[in-house]
Every structure is written in C-alpha cells, then in structure tokens.
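Quick heads-up: it's one chain on its own, the form predicted alone, in structure tokens.
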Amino acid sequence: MSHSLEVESWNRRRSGFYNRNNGLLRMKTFYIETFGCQMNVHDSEKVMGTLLRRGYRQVDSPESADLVLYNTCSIRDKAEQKVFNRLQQFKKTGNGKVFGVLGCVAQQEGERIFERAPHVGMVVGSASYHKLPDLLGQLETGNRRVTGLELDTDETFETPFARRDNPHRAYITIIEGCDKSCAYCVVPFTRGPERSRGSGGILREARDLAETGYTEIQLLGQNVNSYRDPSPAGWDFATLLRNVACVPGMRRVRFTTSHPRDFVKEIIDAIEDVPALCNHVHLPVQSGSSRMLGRMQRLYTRDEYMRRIEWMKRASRDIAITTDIIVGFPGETEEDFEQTLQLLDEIEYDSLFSFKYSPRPNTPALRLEGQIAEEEKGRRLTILQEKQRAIQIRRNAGYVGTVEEVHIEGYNKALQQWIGRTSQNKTLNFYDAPNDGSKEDLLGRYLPVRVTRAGPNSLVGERVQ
C-alpha cells in the first residue's frame, strides 16, 4: 500500500464513524431530534427523505446511530440550550459518531458551534437543505467539518424528497423567511427574507399527496398571509387557499402562522365559502397593549387587531381563535400587562401559547431599557395561564352535547379511547362500541362524535353510530 493510501486509510479508521462498502466509506444509520415549530418538523421530514434516498437507515436512539442530527429552534433561549445540553451528553461518549446541528441555531451560531462543541461535524441552516446531498458526500469522503449557512434568496427552499411520518396529514411549505423585523425575533436572521413558492408547485404537491391517500394538509410559513405567487398567476394567499382546498380528495386544509398586519378579510371569506378550509385561525397578538406592540415593532395596534377578530366572530362558521403572547417584554408595565389580561376576557381564545420574553442575539430588543426580572416574568406568566385555563374550561364546556366531525389520529390503549381532532383543532378523545362487538381500525377516518365531557385542553365523547 502506498504511503498516501495508508494515511487515508488510517484517517478514516481514526474518524471511527465510517463503514467500508466496496471501497467507499458510508455512514449507515441516522437519528434526528426536532425542536420547535411545525416548520422545523417539516424540515426534518425533508432531511429524513434525503437521507433515506441516499441509503441511510433511521434508528430510534442516538446511541445506535452513526449520524446524529439535531434540528434546532432559537426562538427562545431555553430551546437553544436544550440542543447544547444534548451535545454535551455525548462529549465523551460520542466517539464513532458524526454530529450535525441543523436549523435556526445552526444559522444563528454558524461556525462558533464547532468551538463550543468540537465533536460536531456538520452545521447547516434551513436555507441550505437542498445542498444536503453534497454536504453528506463531503462527510462520507472524510471531511470532518462541513457547513451550509448561506441565505441565498435565489435558491429554492424546496427539497425533492420528504419522509412523511403521518400517513393522513401532511405539511406543505409555501413561504420561507420573514420581512417584518419584530424587535424580539431572530427569524429574519435565521430564515432570511421572505421567498414565496410558485403556486404551480404547491398545487402539484397537494395533488400528489391527495392521490397517495392524504386527506389533510397544513400550509406553512413564518407569515403565510404575505404569500405572493412569483409565477404569472400572481395569486395572493386567499386565492391559494381556495385552490388548494379544492384539490380532489382533500378533506381539510389548515395554515400557520399568520401575522395580523397582513391578515385580510378575504381569508375569512374563503373559510366561509370553502368547506375544506378548517374552522381555526392562529393569529399571534403578543400583547394586548398598543404601547407594547409599538415597542415590539409589530406594525399594528390593539384596535387593528380587534378588527380582524371581529371578522372571525361575525363569520357564519364557528371559527376557533388561538394566539401567542409574550409577557415581560422590556418596558412592560403592570398597566400594559392588565391590558393583555383584559384582551383575553374580551376575545376568549380557544387556546394560546404563552412565553416569558427571552433575549435573543441580533435583535433590537436587546438595546431597550426596562428589562424585567425573571421572577416578575414568571409571576405574570402564571397569572396569564391561570386566566386562560379558566377561559378554556368555559369555552370547551360549550361543546358538550354537540356532534363534531373528528379526524382520527391515534388510539390510547390504556384509556381505550380513539384520539382525534376537530376542524377547530381541538383534541377529542372518544369511545367506540360497535353494535356487533367488533373493533374497527379507524385511523385516518372522519367520524361524527358526540361530546360528553370537556376539560381545559381536550374534549371526550362517544361515536355516533
């Protein structure tokens, strides 16, 4: 063996995470853990599809994987720290593995991740997933550190393969990035500016999903309302909604997330007109105080937000409304916080995601005066969540006695209940006792269920035979 081949062979053996296969070196198995929102979940489906297409096999634990990937979220510091805690666990025991950090933390921290976690071999932001085959090829040939950190707006964010874990409900990304620059948000830095996908590609994907048995899809984007079709068709978001919901075989269409500034009446008109569009809108408010909305750079006032709520309240369909709220943003006074609590009483959200303000790198909020102590943030969060819990108990109790159509997603053996979701995105667990005593496989079906009990987070019912 020549000296150069001996060195190459020794380097490959030393790296420890390759297996020889006809003279080529390939990692065989992978494990991926996902943090964050539905967009990250769908991004992981794209990554998995690429890996499976390349001949990798997915395993259930990082211990048994050659390639360990963490698809990350950096919206809050807690989510970011979870990722580095995972990496720290393998600092001494991870010999023989390749570690990759994907997503928002990868884009935010870049090559600094290699300094913080030297055993990481790949750092890739979401805008570079289409380059995964090339980046994996570099790893497979012995490159110890590879990066994909460009936010190239000329490149498509589509990937040719996606592994769909749910056989009945699927995600479709329609827009990537955000142009809003909210004072607390890292998305413009980690996802880049807005890039809309052509309506033709979206419709083809929806039709393909319907033809393979999918009956529910969710359209995804950091701000779906600002969708602008780059193709000659020139559709806006409301027009896209109507057309996707009319794909043959599509039973339900959802969308998230919406920005109130771009939320127009035509979206509610579409929901009223097209049965397949679900009775649910997630419209993040973040604060009930116009003063705080200005400090957050949210580009709307409380009154402007309430105008959009009125569109939904006056609709002919029972539209469930959910939201996001941040407490303890710099400068939030007790009066500002009280205005948020009053907003909850006024709107009566069906549910909400609530968070303490978390300082994030590169955001304007870092320079604001009036930073609030963690203890006070925690107090306000507890008050907010207790109020919302009471509202949800009251609102869900109103469903008792009604019959709701449920899309069946699973079965709880311990409780002997089927698990489903209503058009309003409410979880409804129900008992099924067929007349003939047999037990059907109901997964994926849509069934009428009468609600018999309600709690703060879910409903319980019985199948209507």
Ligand code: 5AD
Second form
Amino acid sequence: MSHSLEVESWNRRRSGFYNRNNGLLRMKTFYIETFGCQMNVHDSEKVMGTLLRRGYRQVDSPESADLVLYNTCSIRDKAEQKVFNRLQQFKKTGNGKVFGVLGCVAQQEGERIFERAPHVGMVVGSASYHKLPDLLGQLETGNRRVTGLELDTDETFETPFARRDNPHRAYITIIEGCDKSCAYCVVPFTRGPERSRGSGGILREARDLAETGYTEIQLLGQNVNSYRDPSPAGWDFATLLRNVACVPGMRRVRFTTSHPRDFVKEIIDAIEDVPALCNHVHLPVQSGSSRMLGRMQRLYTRDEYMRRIEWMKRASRDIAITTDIIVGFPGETEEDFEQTLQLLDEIEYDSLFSFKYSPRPNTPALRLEGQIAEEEKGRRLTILQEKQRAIQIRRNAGYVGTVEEVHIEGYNKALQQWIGRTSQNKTLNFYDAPNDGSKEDLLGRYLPVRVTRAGPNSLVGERVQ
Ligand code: 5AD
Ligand code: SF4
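Based on the form predicted alone presented above, generate the structure block for the form predicted in complex with ligand 5AD.
Shown next: the complete complex, the earlier chain at its head.
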C-alpha cells in the first residue's frame, strides 16, 4: 500500500468512516440514551468521552444519528422493557444506522438481543467498556455484529475523557461490580465482581475536577463502602473519604450507594470531622423484618441495621438518612410488612425509594415460594408511600425558620425561584432580592437561605442577605 493510501485509510478510520456492504457509510454522529442508576449515568459520560475522542459528534435525536446507543438497566422488568420498546420503534426505519445496547440488559440478555432486535450491531456489558475503542474499531471496519460480554474481569473502565453532563456535580466511580448476592438482584450478574480503583488515581481525578471548577463530587459504586484500595496505600473507604474531602476547592463530597453490612462507624466519624463530607447517608434497608432480610440474603438483621442508624442519629451533625425498600418480596406476610411500616416510624427517613418486587432472571428469589400477587404488592406500596409522605411533611416542617447553605444548581423562570440543594441533598428553592442584577452569577455558588415553607419533597426559602 502506498504511503498516501495508508494515510487516507487511517484518516478514514480515525474520522469514523467505515466500509460496509461495499459502500462507504458515514459513521460520525452518535446519540445516547441512559436508563437506570447514577453508575450508568456516569458510565455514559465515559462512553461519550470515548466516542468524542474518536472523532464522533453527539446529536440529540436518534433520527439524526449514525450510531444509536442505549445504556440500559435491568433492575426491574419495567426498566428492561424500555430498551426493547425503543428498539422496536426503529425496527423498520433504522436502516443504515448502527444500534448498540450497552449496560445491564446487554450483559443479561447477551446475543439473544440480536434475535429479538436483528438491527442491533453492538451488545456490550459494563464490565467490557474498557474494550470499547477496540469494539468501535471493529464496527468501523465493517463488522456487522460485535459483542463485549465477559464478566470475569479485573479491569475498571477509566478514561481521562469523560464528558461530564452535570456542571455542578461530578461523579467519580471508585468501585465497580458487586460481590454480594441479594436474592432479588441482577447486579452481580450484570456488573461482575467487585473491582476497586487505586486511591492515587481517584485523588488525581478529584484534584483535576477541582481545578476545572467543580466544587461537588459524588463517589460512586454499587457497594461504595466496600471500597478497598488495591494500591500499597491500602486505604479503606473512610480514609478515602477524608482524603477526597480535603482536596483544595472541594466544598461537598457525597457517596452512594452504601451497603449496611459494610457500613462501619469510621464513616460517620469522618462525616463528623470533615465539613466537606455531606450530611447525608443513603442506606438501603429493603425490609424492616429480619425474617425477610434473611430470605433476601442481605447479611444483616434489623437490629444490626438499627445500630448504624443510631450512630447517625447520635452524631453532632444533622445527617439526613434515605433508603430503598422492596415490598412484596416472596413470602412477605402482613406482619413482615407491618414491621417495615414500624421501621419507617422509628427512623423517620428524610426520603425513600420504594419498589414492588420484580422477579429477575438468574436470581435466587425466582425459586422462592410465596410469590405475591401484583395487586397486593400495589396495595402495600401505596400504604408505605402514604406513610412516608406524612413523615416527610412532618420532618421537613421542622426546617422552617432554619438557615441552610445551598449549592445553586439552576433557575426556575416560571416560579422565579433559584433551585438549590442542601448538604442533606434536600431541594431548597429560594427567592432572591427582587432587583438583584445578573441572575446567571448565582449558578454554582453557595449561599445561606432561610427556610420559609416546607412540602413533602422540597423546601422553599429566602436568601439571607
Ligand atoms: N425488584 C424490585 N426492586 C429491586 N431493587 C433491586 N432489585 C429489585 C427487584 N428485583 C431495588 C432495591 C435496590 C434498588 C436500587 O432497587 O431496593 O436498592
Ligand atoms: Fe440498573 Fe442496577 Fe444496572 Fe444500575 S447496576 S443500571 S440500577 S441494573
């Protein structure tokens, strides 16, 4: 091959042209839609960075994209169906586009996706994202179907090119995968074994983010507090928290999601000692009944969970506590459910996410007896949510009159309110002095706000001058 031909072919590949069916197909634009958790949101940011780096351009509709990616979630059946609905829409009109399924549904369904949706060209689970450049290369050079489905990896997906979408809060993945085996959960099958990143790389990323102007960071992991530094420093999670929170310029550090089993007192001690660590812990309980926790293979009892709650309640800082709850897990009796309701009264969570149990492929709970009718799950969910709503109204009312520091994330023109968030992760919207000049100036700033009104899901206040 002559030199100029070589250069031309290299340029073509670099700029994302590829040869398919003997014709040159432009493959320069991509569209990505993300479902599921914050891990997925941040994975997508890294995928976007990888594509932009390769010369692709992002567009905001699937119709105008050459490569259409769905980063999927399979935690509940409803989430899983979303991607198949999307793919269905393009079954006839998607000619010429390449469709890619990423994330948890990709890992779970694997090559079966090609059968259900023959127009899909790429299926990649999150444990294989480090291979994305290679897989994209294969697509660009004409491979019709590429897959990345290996789970037994010790690699994490790190890229210096993440394209961060949220200008106020930056995510950093510190641990991927999950070594637990909760009976209802697909995650161990979709995200592979736990892999922690070295603390040096995490700190470097936090410092870089601070230098580019980020003041708030959220550390991510399916079981974020199971973090174990693989580098010689050997930090545990609490030590990592303290160090990230001391990065110059960092005002707020959050973390999610914690598993109660690995939630040690040192984490609360760190929050008490270091002001930049936020007053908020998300600690999914799933059920208030020890019998159900056993069936769910959660590895703690109600009493053990309560001990962790007591550490937080006794702390000098007013730590907001939030949780996840599943109703209607197989075998849940009326009495088990009652115990969950009592737990809500006892703890008074600041907020919670609640779900009807959804049977998932491969999970041990599929084989459990005592599956509960959808109607009954719905009834329990409504009762639980009504109770929690009353608790939130009561708790939030307690903030009226207090002054909270908010991080300003936006402006709601219709309501003429600034949108702020407290350290406790509560939304506190506020009015500014009527003739304060430039509104844009407040975005990203931290200001004291006096709470004047409270609803179940947010607070309203006035800026303290
Ligand atoms: N059905 C219902 N909810 C589930 N969750 C996880 N798996 C299931 C399932 N099969 C919930 C748990 C978890 C949250 C992210 O989703 O509460 O903490
Ligand atoms: Fe959904 Fe769980 Fe996968 Fe996140 S890890 S995308 S919540 S299935």
